[in-house]
Amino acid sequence: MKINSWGVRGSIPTSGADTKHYGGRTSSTLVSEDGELLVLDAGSGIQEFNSINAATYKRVDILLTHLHMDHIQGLGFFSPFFVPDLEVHIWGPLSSRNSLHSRISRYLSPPLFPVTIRELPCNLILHEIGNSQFEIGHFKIQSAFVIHPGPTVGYRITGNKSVFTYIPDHEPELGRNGIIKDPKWISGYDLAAGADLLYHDGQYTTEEYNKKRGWGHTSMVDTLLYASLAKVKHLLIAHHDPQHTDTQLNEMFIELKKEHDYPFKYEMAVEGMEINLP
């Protein structure tokens, strides 16, 4: 299973020399194996898909964790939408208020976007999911609601030999005294447990998190604790704050390594990185 990080920034795209290394594009990740692929989230990083010839595929699947703007702002520029009759599936969290079609249409319509869903020439199919299990090709996928404002899910993707867990926006620290240590009470635990690779929110320092508690994101220290409790093998800390420069992120990670020693590998997600799981 191959993982390509197309966008690892959170909240809003950034640009400039100060964010060149980690990248400024928002959440989007490609998972591919044996000629099949999944696109996770549709932030500005999804522009990278334009280098892939979508016409060579029978279908393309986008798995959305939630519908905040930094995770869907690239939808209108997703090239498979404009391939006539190509089967494009969008999977996203169900809501008790509005359908997935209705919520996506708010963005893919004027005044926010000039092209509406009904004008897309592809064969678009929408799927509403919650605490669900389903298959796409040979991939076995588990989704579950996680703690973040608005309906939000994380994904556990099982390929031929590897497991990849993707939870880019998540705040599991909301217990009275931080993360509850009992697995049955940890948000998203079943998704992350024993994963070969966990891609997880780590937007804040501990000091920043204390001022932004309840905003839906995690401190780097608590991301490490979460990964430890879930016994993952490799952690990517992602959803970097738009205010954090490359220099600041490097300094934060150096301090993290000095103060926290865990038996699993952990590193900062970088736009453009590629990881091949065993």
The other form holds:
Amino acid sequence: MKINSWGVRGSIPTSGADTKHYGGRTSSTLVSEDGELLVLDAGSGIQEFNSINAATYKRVDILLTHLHMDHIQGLGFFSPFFVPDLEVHIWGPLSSRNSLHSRISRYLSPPLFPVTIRELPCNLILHEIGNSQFEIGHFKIQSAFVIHPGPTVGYRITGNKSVFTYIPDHEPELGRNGIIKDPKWISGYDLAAGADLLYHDGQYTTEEYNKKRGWGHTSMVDTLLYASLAKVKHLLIAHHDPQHTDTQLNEMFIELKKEHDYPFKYEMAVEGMEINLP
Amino acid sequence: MPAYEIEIILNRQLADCLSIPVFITDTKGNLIFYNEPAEILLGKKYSETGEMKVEQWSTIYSQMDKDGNQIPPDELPLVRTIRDCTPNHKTFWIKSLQGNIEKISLTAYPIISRENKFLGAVAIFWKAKEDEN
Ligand SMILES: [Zn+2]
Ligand SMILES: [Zn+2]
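Next block: the form predicted together with the partner chain, after the form predicted on its own:
The complete assembly is shown below, putting the previous chain first.
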């Protein structure tokens, strides 16, 4: 199973000399194995898909964690939408009030975007999911609601031999004393437990988190704690704050390494990185 | 045992911040969490008891009406909330195992998820005012 990080920035695309290394594109990750693909989130990183010839695939699947702008803003520029009759599936969290179609249409319609969903030439199929299990090709997928403002899910993707968990926006420590260190009481625990690779929110330093409780994101230190409680094998810290430059992220990571020794591998997610799981 | 849904987890995190006694049960009435103010009412500590089966915690108190008659379980707000998935409220008297009698009001509400699934119930205890029924 191959994982390509196309966008690891949080909140807003942030391109510039200061963010060249970690990258400025927002959340989007490609998972591929045995000629089958899954695109996770449609942030501005999804533009990378345009180098893939979609017409050679029978179907393309996008799994949205939620509908915040930084996770859907690339949708309008997703080339498979414009391939006539290509089967394109969008999976996204259900809401107790509005359909996925109407929520996506808020963005894919004037004045925010010139083309409406109805006008897309592909064969678009929407799926509303919550605490669900489903299969796409040979991939077995589990989704579950996680703590983040508005309906938001994380995904656990099981391929031939490996498990990849993707929770880019998550605040598992929301509460008086942070994460409750009992697996039953940890948001998204079943998704992350024992994963070969966990891609997880780690937007803030501890100091920043204390000023932004309830905003839906995690501190790097709590992300490490979360990964260790879930006993993952490898952690990618992602959803980098748009205010954090490459230099700052490097310094933060050095500090983290100095103070937190865990028995699993962890690193900062970098735009363009590719990880091969067995 | 799989993790609880976030609706339950967030209710616990909220209860943990409140000064009023809060009890959280699963769909069968088993007590899965109670906060510090509730520990005083129960005379037990969550860190020591952990979760408690419905049979185990429902006998810690007896519930009575104003004339001292035992209230049938079916008329208790939390029992109704779990049975009907509706919010319920009632004022009554409780008698602890130590024999202390207190007039309390109890509000219970169901936790119904985004997926429209009944996940459990929350009961909030209030010390009732003397003139409250
Ligand atoms: Zn985001
Ligand atoms: Zn978000």
